[in-house]
Structures are given as C-alpha cells and as structure tokens.
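Given next, in structure tokens, is a single chain: the form predicted on its own.
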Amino acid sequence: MSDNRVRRVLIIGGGTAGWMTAAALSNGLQGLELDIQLVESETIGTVGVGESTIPHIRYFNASLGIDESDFVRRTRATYKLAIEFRDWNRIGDRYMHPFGAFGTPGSEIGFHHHWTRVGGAHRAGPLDAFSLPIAMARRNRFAPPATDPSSPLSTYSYAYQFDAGLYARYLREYAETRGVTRTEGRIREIELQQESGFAEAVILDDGRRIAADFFIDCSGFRGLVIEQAMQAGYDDWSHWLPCDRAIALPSASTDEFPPYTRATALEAGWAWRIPLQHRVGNGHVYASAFMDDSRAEALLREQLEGEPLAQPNRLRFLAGKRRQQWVRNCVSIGLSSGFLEPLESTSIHLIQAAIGNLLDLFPTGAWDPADTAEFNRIMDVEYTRVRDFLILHYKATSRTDTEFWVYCRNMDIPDSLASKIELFRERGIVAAYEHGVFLEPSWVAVMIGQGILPERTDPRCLAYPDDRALAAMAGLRSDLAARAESMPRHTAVLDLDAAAAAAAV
C-alpha cells in the first residue's frame, strides 16, 4: 500500500468488539471521512458471554452520546456495583470488591490502616461493612452517584451487567445510521503484498473481494488476520491462569435483580452469575488439567436458580495475548488480541482500552512505526496489570482441598505481582502503577478478602486511639447501612428507565 493516509477501513467479525469498534471510529473520526465497512457471517457464533462489566463502560457509551435509560431498556441491563467472591480463600468465606472507596472521602490515610490497627474483623467488623456500593448491592438497593466529593455518596461508580448480543445489535444499528457498511460472507483467504506484507483485501467464500487500507481484527479466537496472516505471535499465560475450558448456560430470572455479579470458587475453577432483566448468565470457568467436562457441566448445573434456557456453550481457551497487537496495517481488537478469563469483567473494559488507543493513534498521514509501538507498548501493560489482578486470587488462598488449589498456592507469580503482595504484607501499601485498570480499593479488596493482612500500618494511625476509632468506625458503619436502605430498590430504578425509555421514542 502507499503512504497516503487511510480512507478505507475493514472489521473483521462483529460481535461485541467487531461493533464497539465500528461504532467508535464511526463517531470519533467523523472529520477523517473514512469509509468503514465490517464483514461478519451470521453463521459464525460469537462468543457472547462478556455480559458483566466495569465502570469504563459508562464514559464509552456516554462518548457516543448513547441515553442510559434507552440502553439499559434496549440491552436487558442491571446496574452493577460490586463482584462478590465466594469460597476464594476458604469454603464458606465471601467478600465484595466494590465499584468504591471504603470509609470516608477526603482522607489522606487509606481506611484500610485504620481498620487493621484496631483489630481488624474481629474488633470493628468486617472491612465490607465500610464500603457504600456494599451496603447497597447487598440490599438490592441503588441509585447514582452524587457529584458531591465531600458527600459519602459520591464515594463508589457503577457499571452494568447487560445480553451482550443485544448490546453488539444495538451498536451495530448506531453504526450504520452513521455510515458503517455491513457485509455478510464468510473469509475464505487473505490478500497481503508481496513485498511489504500489508494486508491488501480479503476474499470471501463467494469469491468477493474486499479491498481496504487498514484492518481491524475482531475475528475472536482465529486471529485471522493479526495471527494467520501476520502470524504476531503469544504469549502464553496459562502457568499462572491455568483456566482453559468454560461452559456457559443461561437460566431463567429469579425475582430479584442483584446489582452485584457474582464469582463462586468450585473444585478446579469458578463459577459466574450475572442477573440480566431477562435471563441469568451464568458459567463455569475451569482447568482441564484437573477437572473432565462432564464433571464441570454437572458443577455449573448445581449453580443454576432458575431452569436452562439453552444448550450448553462450550470454550477452549488459553490464557494470554498477543505479543504485538498492531503489526504493519492490522490492529486486533478483543478476543483477537488476547483472552483473560472474565473474573474481573474486564473483557469489554480490554475492548475499549484498544479502541480508546486506537483512536488516539489512528495514522493520519504516512505509517510510522513510533504509534504502532506506542500501541503495543500501551496494550502490553493493560494487558500485563489485569493479569497481575487476576492471578492474584489465585494465590491469595488458603485452600488445599483439591489439587488445582493446591497449585496455585505454591505457583511461581510474576515478580510485578510478588513486590506487590509482599508491600501491601508488611506495610499495607499499594504500591501504585503508572497506567492499571485497578485502583487501591480494588487490590485491597481482594488481598483482604483472600487473607493477605498487613503486619503494620500506617504510622499516623497511632494519632487515633483505638476506642476513639472503634466509635468512629461504628457510627461510619451504622450511617452507610442507614443511607443505602433509605435508597430505591434496584428493580424500582429498572422499571423509571423503561417508563423513560418508552416515552421518549
């Protein structure tokens, strides 16, 4: 191809990543007028399943300019507040990782400090009993935020637990409103030039060819252009995620809508639930190494509340990433460019963090290669810190009843991960990165809940004697209690978004 700048662009797949993209670059690059087409077959599936998601979400659909109570009607939504974990550390034990702080806003000492120097759980309760978004998912309760920063109420966020199918249908209908052309067929071969190694055009199984001069692969798993063609290579990550199966089985709706999802610890994996308006999701996410199929369906049934509404969806998968996720003139977005397992629901948060990039590095003029490393670099660190996160509940566990726990127990973790445990271990300190995904109260969230407890804390805590911070905790404690009961039930606020949904078409 020639150093002109870029006028026509090819997806490759639809799906949830193929119609993010092509809704973003559809919105975003108005002024490049570039001609976005996207070709997918209705006979490939998608692997759907990305139903849960992280507060992120929320600044996409708001940058498209897409009404919250229009797309929580539209997709099925719930409003998610937290993830609840269930039998992490030891069978019977659950804690929360909340979408927000714990304690109060403004102070320069993380609540955590205070609450490990006077005894912990065992003297001030338990560190979920301080954290607002809590006490509301536990109530069934929400309501939005307040813009407040001196407001406890303006302490957490929220996200959405949505029908991924739904959510790909409604952006792929923003898309072609604004000028995305969608084109039916299967890929049979892709063109690339013979000197340069640029993808060319891709030929469909009608013979039909599809010229473009920059591709974008959402193709799932295949990798069909960023690994068949451009064959970029992975890293594999499965020594320390050694998850590579997951069923997925949908269920019928229960009464309530939780605003929480939750992750259940199984034999050899876990188990997900995500209440949707019209359906439970659910799955089981596990280690072929230690578990058979059958014996992972059979665990995935007994989690079920509600009857399956399908058949059984079944994964192979391998924990990792590409090594380059943009090579020459093809970028590969979602499944595509990598796979971790959806504990944190940060499969569509991974999407966005690729598109968000993209659109900062579109080439505009001749190709340089300073934005595609740029682009690798950026993604390798998001990619690397949700791993960090995520093997982090692995080894966290105190769990030796099945060999799979055993494992991960004893594994070797990556050094970035190992820093990390052992500051937080010995001072209570998160040791912040440059770019992550995950804040503060996210890691002490979980290393908490999993058992990893500081040997000390922060000196300024001496400041506060201990029955002084005991009555302060408990008045915290009673006030956040009291605040979320006083809010709206979370089916309550489902039912205002359709009513103002249905008037406003």
The other form holds:
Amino acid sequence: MSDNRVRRVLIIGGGTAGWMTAAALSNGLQGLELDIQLVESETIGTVGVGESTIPHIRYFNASLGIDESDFVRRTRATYKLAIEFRDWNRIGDRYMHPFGAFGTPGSEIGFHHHWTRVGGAHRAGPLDAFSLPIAMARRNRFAPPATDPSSPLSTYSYAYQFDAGLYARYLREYAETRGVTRTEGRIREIELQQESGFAEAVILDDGRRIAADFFIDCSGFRGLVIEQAMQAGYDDWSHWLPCDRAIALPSASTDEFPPYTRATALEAGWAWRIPLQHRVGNGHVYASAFMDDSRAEALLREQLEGEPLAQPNRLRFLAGKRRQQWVRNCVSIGLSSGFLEPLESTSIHLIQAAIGNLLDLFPTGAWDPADTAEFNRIMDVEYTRVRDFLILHYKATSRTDTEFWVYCRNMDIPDSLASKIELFRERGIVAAYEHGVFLEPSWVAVMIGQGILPERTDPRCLAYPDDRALAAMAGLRSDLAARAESMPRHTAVLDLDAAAAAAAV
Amino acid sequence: MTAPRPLSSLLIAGGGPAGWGFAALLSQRLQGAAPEISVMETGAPTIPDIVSTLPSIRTFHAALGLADADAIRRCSGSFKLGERFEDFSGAGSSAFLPYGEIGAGIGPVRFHQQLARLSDGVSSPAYAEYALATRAAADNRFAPPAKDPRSFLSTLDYGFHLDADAYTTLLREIAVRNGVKVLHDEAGAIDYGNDGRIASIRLTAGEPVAADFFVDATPDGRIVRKLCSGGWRADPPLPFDRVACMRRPQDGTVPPFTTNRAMPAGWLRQIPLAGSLHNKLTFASDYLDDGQASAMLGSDSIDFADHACGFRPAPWQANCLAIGPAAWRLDPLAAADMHLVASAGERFMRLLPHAGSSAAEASEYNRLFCEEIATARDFARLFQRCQSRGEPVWKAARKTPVSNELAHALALFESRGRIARRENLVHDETRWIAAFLAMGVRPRNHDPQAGALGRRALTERTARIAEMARQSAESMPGHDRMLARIAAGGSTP
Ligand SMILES: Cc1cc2nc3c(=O)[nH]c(=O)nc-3n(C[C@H](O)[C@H](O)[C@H](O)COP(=O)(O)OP(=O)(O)OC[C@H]3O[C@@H](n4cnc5c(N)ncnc54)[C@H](O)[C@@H]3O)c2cc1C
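And the form predicted in complex with the partner chain, for comparison with the form predicted on its own?
Let us now look at the entire complex, which starts with that chain.
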C-alpha cells in the first residue's frame, strides 16, 4: 500500500453535485478518516434549477439512510411516474414515457410486438393505455409499488420532483453532521505542482489557501479545475443537440399535483413543467441559432398555468462532455463534467453515477492511469447512451413548421443511434446493453411515441391469434385503469407524507 | 405490404454438439412458433473428444429438461468444480480456479479486497481457498449445491466433463423426440436465390434440400464461408499451434475438476471421465515435434491437429447463421463452447427472423456475438499473458499481443485489483479475479474502501468463512461415491 494515501479531499462547489458528493463520501468512506472540505461561493451561487429526477435517486437516498417522508416534506417534493411529451412528433400529439414496462411484465416477447402486430393504435388503442404508471399519472394517482415481485403492482417505479435548493440544503446538513467542513469563499486561483501538473491547493479571494490531495470539481459549467487548470477539453455535441439556452420561471401551484413532468415541444426547443408542492417549475430550453431571447420568454410565459413567482433565470450552455472527466488528481462531477439538456431528467442521475464510480475507484494514492482510464471509460459510455436517447427525441419528428424542426429531422445522427432506430423500425428490436440508464421500455416508449413503428415483429407472436390477443389487451387495459382508479390521489399521499414526517419529529 | 412469412423450415448442417445442441434447444423452446427443423449429419466416425463445461451448462440443461444424472450416466461423465493449474507460475506452483462463490463481499468491498486489506500487500492466503468448490475438489468430494440460500452449501456451482460423442447422441435424442428430422448426408453445393440468399443445399447425390434458414454447424464453416464478406478474424497466434489428443483408460478416483499442467513446450489438459482420462496436449511445433509429443504422452494412438484460434465477426449472413467451430475456435482454457452454443440459441430465438430479409436481426446478433466471444477469448488469453514460466516459448506467449480490453483489464487489476467493466461476459467477475490471482498477478494497491473495515473483525470473519468452507466440504460425499450412485440408477439429491 502506498503511503501517499489520499487524506484531504476538497470539493469545489456547493450545488446539487457538490452536496450529493459530500454526503455520499462522508457516509460511504467513513472508516477512511478523510478530511473532507467543501468550498462554495454565495456570490456566484448555483444554477438554481434541476428538479426532476429518475428512479435511481431513490437508491442514492436509501444508501444514505434518508427517510423518504422526511425527505419529501423537506424538499417539498412530489412523486413522479412518467414524463409526458407533447407536440414532439406532430403538433397535437402526446405520449408518456413511464417508469415501467408496457403490457404484462415478465413475458418473453416485448409487449410492443403484440401491440404492433394486431394493428397498433388503430385496433388496440394507444400504447399508453397498457402501462400502469401512465394510467396512474393520467388520473393524478399515486401509490408506491408493491414489494411482492409476483404482483402486477410491483412492476413500476417512481422518482421525485423536488426543490433542488432545498435538496442541497438537506444534504448539506447531512454531510456537515458527518464531519464535512464548509468554507464560504470565492476561489481565485488553483495552484498546480510544477512538474506533475497535479493540483495542490486553491486560493480564495481573501488570500486563504486550502491544500488537498484530491480535488472534486463541482463548480458547475465553468469547470474551475477540470478545464481551467487541467484543460481536459470538451466534446461538443451541439450539432446533434442544438439547444444552448434556457429560461427558468417558477409559477404558483394549481389545484392538481400531477405525478409527472411535462415536456412540450415549441418552435425551437421545448418547455418543462415540473409540479412541486409549493410551486411549479417551468422553463424553456431553446436553440439561440433559431430563436431570440425575447421570443423565448414570451413563449414560456404562454405556457404558465399560474402566476409567475420570480424573475426569469437565464442560462447558457453547450451540449457535450468533458473529454476526460478525471485528470490527474481532479475528477469532475455535475455540470463541470458535461451537459445534457434536462429532457429526460438525467443530470442528477449522471451525478449519482459519477459518485458511484468514484466510490468504486476512489484513489489509492498511487494515481495509476488505469484507474482514471476506467472511470473515464465508464462515464463516456453513460454519457453517450443518454446522448443518443436525447437525440432520438429531436430526430424522430414529422414537424416541419419551423426551421429548427426541419434541421432536426434532417440532421446526421451518431451511427450508434442510427442503427438503433433502424433495428427498431425494421423488426421492433431494441439493441441491448447492460449498463446505461434507459433500458428497453424507455426506448420503446419514445420510438413508438414519436412514430417509429416496427415493420416486422417477433414471429413468435403468431402463436397468439389476433382475436385472442386483442381480447387479452382489452382486458389488460381495463384492468390497469381499474387498478389506477382504486389508488389514492397524489395530493392525498403527499399530505400523508407530511403527517408522517411531522409525527416523527 | 404483404405480411412477412414466419420461418417454416430450418436446416442445420452439422451433427456435432453444436448442431444438435442448437436443434434441441430450439425444438424444445419454440413450441408453437417452431419451424420444421432438420439436421444434416454425416455419421462419419469422429475422433474422441470431450466437453468440459462452465456452470452455465446447468441453465441449458434445465431448458432441455435434462437431469444431471442422465447427462452423467449417458456420457461417462463427471462433475466439474473448477480447473487446476499446475506449474504455470514456475515449476511446483499450483492454483485452483473454483466455480461458485468465493467468500462474500461486505457492501461494495469484494472479498479479495478484504483479503488484500488483511495482508496489506503481502501475498495473501489463496483467495480460492475460501471457496467451497476448492475445498471439495481438494478432497475429491461432490454434492450438488443446497437450494436454501442461507446454507453455505448453496455457494457451490459446477459444470461437467462429458464424452462428446455420447453427449451429442443425448442431445440428438432430445431433438428427435421434439420432432427434429435427421438427414444422413453431407452438405455439398449451394443454390442461391436471386436475392443472394441460400435457396437450397445439395446432398452428395445432387438432390437439393430447400429451407428458409440455414445453420452452419459444420466443422469447417463450408456454407457460411461461401456467403459474402465478414471473413475470419484470427487471434494473434500464440506459439502453441498444435494439439495432440489421447484417451487412456483409468481406474481409481475420478477427480471433480480439469487439470492443466504447463510443460516446457506446451501444456497438458487432463479431463477425467468415469473410467478414463482424456489428455489434450497443446504445444508449440517449433519446440516439440509430433514424435516427441507422442513419446511424452506415452502412446501411439494419438490424434494430432493444428491449433489456431479466432472467430467470425459476422456469423449471421443473409439467411445463414454459423455456430460452433464454423463461427469460433477458442482456446480450450475458455471451456466455453457449449456456453456459446446455448447463448447462440437463446439469442437466435430472441431475434427470430422471418422467411424474408433479416438484416436487422443479423446486425444485432453479430454485434452481441462479437462482444461476447471477445470476452471468452480474452479470458483464455489471460493465462498465457500472465503465466510466469521462463522457457523461450512461454516468454514468447507472454509477449504475444492481446486486445486493448485485456491490456486494460490487466492494468486495472494490477493497479487495484478491480475488474474492468465489460458487457456480455462469458466468465463472471469472480472467475476473472480468481484467474488473475491464480496466475500470480498481485495488485499493487487494494480498494481504499476496504481500509475502512476493522482488521480484527475482518480477520475473524474470513477465518469463519474458511472454516465453513472446510466443514461444509467435509460433509460432502466423495465424488466417486456420487458417480457410483448415479451409475447404479440413482439421481443426485
Ligand atoms: C435549464 C436546466 C434545467 C435542468 N433541469 C434538470 C432536471 O430537471 N433534472 C436534472 O436532473 N437536472 C437538471 N438540470 C441539471 C442540474 O441543474 C444540475 O445537474 C445540478 O444542479 C448540478 O449542478 P452543479 O452542482 O454541477 O453546478 P452548480 O449548481 O452551478 O453549482 C456550482 C457551485 O460551484 C460554486 N463555484 C463556482 N465557481 C466558484 C468559485 N470560483 N469559487 C467558489 N465556488 C465556486 C458555486 O458557488 C456553486 O456552489 C438542469 C440544468 C439546466 C441548465
């Protein structure tokens, strides 16, 4: 064992990425007696967005031993079962991408094969009708999935929509209790060792110096250490994902709390609606090459369902990924490591994935290039697989109403995605991979939702004659509707959570 | 658009374990959607060969409804708890690569990291010694794993050693029972349709046999070779370019494992069957000629063959899928042939084509096949790459180029004992760890997370696991007794 063991860890940045990292390290590496410090600057602040998640966040919280009711109350969270996409393939279309598979779970042949073969939406009804989480979402219902794996109620999953600022505060408290020390201040400079190029310390505006063995760059878009000091480089993906700006504008809650996020395609981008307990998060992600800022703001305001609660928060970004997310003794996590637009709520998941890999590959102190290569390799795969999934939403469109959509329809796409689309179109096959956020049901939801229908299906479907298959589907559809109908309203569940948390205090 | 027609006929050319294994699996599993399946076999006498499998064979057999006792009884078989390596790290060295679990992780900390933490860099008590399979194998004991996951006996896993001819006959019986037809003939000329697909294959007498889809399970890939492109991707050749096989009757104890013994110009793989020992010497013809090899094996009736590894990166071409030797030739150390046949069958069923074009199915199949076969190839290569013998031929083996993936996997393991993430692994992570350690690769550092574990508690815990492995092994019957019971008509408990 080398004796230059990593003891002092400096986390740079106190946004969602910084505090998630601080919480996970202070919990997961307790026995290492690390000295974990975090520097953040209130004058710089955080991006202040990032409120919709995917189900993996629950495992993150669980690994920290966080109580769900307490978390839901303190972050003013709502439950999330799906994302609704409006106007993506054609204006007027809508479909949902649910957290769960379609049809009867556990069958060997994917439900979309049966559904396509009997004639798809024309004869069987929309694919959406064969998903329990969608049936629940449409009715504003929520109940946690059953734990018995043989129950049909066990086959969906769920995530949260929460206030990112409150989540960061929650995790800060958690991390500080476990010994993380926070320093308020603005970093002016990074000190590097002359020969090795390793980072040695950061210097704050007031001259204070904080030295460390290992630096975790959570400084947001600027990539303070990973880019400005380590010059990791950036893979620019904006020719595939041309949106480069956003305006965020919260509004007052309406009566309902939909347990899903909405993404509505607009003229040169799309708008999100994320219902929280105390407000609705709204925003418009758009491509500045195709739309100016004032038009973007006007379109966003049209989308609001309640009174605006703040001034618009304007953001700029560039789709892509840091070429190397870990260089020497600096690893980047969060926006400093790359940016993929929030269309499928993946950023917080990518933070979580990076933290998981960091725990697995925590530096031994020997700084072996194989270790960093493995981290970078794994994160590259994560990023490119999410990237392809996002590009699919833009590519698979019939819209020609604006220059933006014409561009997207016609743009070249990565080979990995092109072949994936081709396989699905030709034979309903979802190219399989083992590691990656989005598995077969997600790809099926978006491909079919955006009009890519298989020309051929699994021939094994032929063992089920049409009329029998249609009858079974009709039965399933009403069964799912009835099950959803019998579940509690989402608002009622949120009230319960608040009560449970209050009782626990 | 006319509705695509499902496959109505499937012709498998080649009646070895690959052809019949594939036929048996499809006929068993595709009931209802099954095309008419025929297998063309020559019936020519084959040289005695052996099937030495991974534990995944159990899943394959379960799918076929084939009981362990039947496989053992019919194929002069024995159980396989792993593989022993002798003299690979220099004369006198010995290591066992067990199947099943080895120790137990603590949260994210793998068992070998716990051991490394205890020994802090110094060579640790052999990792494999904590596996029940290792202890049982050392004493020539065997019992099937317990089903109750709380029992230590549930940590065991096993494969088989089976006579290849008898095994083929057994698979053939299952297939024929399921309605698969047999053609006694040899695949000859090919008739093409105007779309470049195969329309029919000629028998020796010139008579055409038509089918919608063809599986090339011939030893030489005579059908797939004639179809367009893709070709054969040869592995960078190791000096070991020839094999000699010989089977010798043997009484006495039948060990429940395969033994590999490194020698100055090659290595000898010994696979125990009931009543005989199958020997396979893989050697470098530059250093040892056939005569010397015969002398070494002490026999005149030896079958020699050239040995080179590689695979076909696009085994699915038009309406033809190559499996078995037509699609891959792996180093015997991979022990993966039946695994790959079963996985070809499963994948083919998942991607079951129609009678018309199947470009999508083929491209997905070929992509996954390449990933999978490369992991098996690299696993076998690991032994040649990491052994530490001093002879020039072994040094040359060490220097033979390996894939970037294997080079990275080795560098990462040497750095911190971690197995690089990879998809479609044929040999699971525990097997990779055990193989590196068996070849004497010692990580320079351990997982820092292991450093958080208390030394005292960890010492006690690992000692307890070792003790449980020892006691559980002692409670198992002898392998010979188990085989005798099966031979007498009993089944495994
Ligand atoms: C428009 C938009 C919508 C999004 N929606 C979602 C969503 O729905 N779901 C999702 O998962 N993700 C979403 N994201 C992404 C999500 O917001 C981020 O992944 C998340 O907030 C993490 O940000 P961060 O912590 O990396 O960076 P930031 O929040 O920018 O934090 C950076 C930190 O670094 C500190 N800092 C920077 N420079 C210095 C300095 N010189 N000295 C000291 N401190 C410094 C800052 O003070 C701050 O604390 C969205 C992002 C955008 C842009």
